[in-house]
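Take a look at this single chain, the form predicted alone, given in structure tokens.
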Amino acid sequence: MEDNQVREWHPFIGPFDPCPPVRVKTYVVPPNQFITFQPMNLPQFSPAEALRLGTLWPSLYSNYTSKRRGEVVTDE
């Protein structure tokens, strides 16, 4: 998919919060969130492929960062 997955929200920060204020965090919307119905003929990754991207389809395909170690892991 196109679309970017990652969107981010600004929180409400009090006058009071006792600790240091987190100004914009972000989320993940996973790409199945836009697909309504399986279409037919969607192409496919190769099953070692897809065994290692744990998907059969590319358009499922979401990449992500890891928040332990701030990795990013890709389909290389």
Contents of the next structure:
Amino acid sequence: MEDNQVREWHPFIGPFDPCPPVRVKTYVVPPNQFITFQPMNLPQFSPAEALRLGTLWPSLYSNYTSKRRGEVVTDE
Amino acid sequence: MWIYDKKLQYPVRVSKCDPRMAKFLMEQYGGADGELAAALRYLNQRYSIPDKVIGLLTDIGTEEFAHLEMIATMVYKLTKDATPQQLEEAGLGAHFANHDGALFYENAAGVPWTASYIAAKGDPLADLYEDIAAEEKARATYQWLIDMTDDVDLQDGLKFLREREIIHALRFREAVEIIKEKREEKTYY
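Starting from the form predicted alone above, please write out the structure of the form predicted together with its partner chain.
Below is the whole assembly, all chains and molecules, this chain first.
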């Protein structure tokens, strides 16, 4: 949809950790983090699409995919 | 591990016998936005937050314990020589009945400290914004406390603590910027 909202980081892995290490962890940085005051006249979704997605503006939309069953958060 | 320095972060002088003020200062001792809540909030968040900001949480969380000691010193100085009658007149009768002259983690209204004052959401942005809000609320509390006393020496210590809240809020906002950064984008200063 928009540029990547998922950040990856690599936690410290100890030599004696009891469980198989998760080497890459992720978190989401949604687009509201980069807008201090929303500019006028941004491109808009169609009304039907906006009602479904929860926002009128594509540049404010943040997709979230379930991480269940080992799926990784993606932005599409 | 911590190394303890047997001195206060900033000298605490109290020059007016005013047990009533001790009761109000308890808000920063065992209150929702107090120093105990701050220290425990930050030190607990360290484990699951991205490693780039762990050090900041350790440093600020540790400093909050130094602030807790300063508040404890203020409260102790204001109550240690008060008679039961004086404590009762200061609104500390109920405290005295339970604790005598001992300090206890409760707010100005006598409500005991509870872990629900602090949050750990596991999301770095949610946790850091919680921390920023906590610092701003503590700054406001210090302002109201400074408004409540005319003891300039006590005000001096409280003004130092208020300023530290401002600095900590900025450091947490810097941490948010670090968290927002894209890994692949190198920033050069």
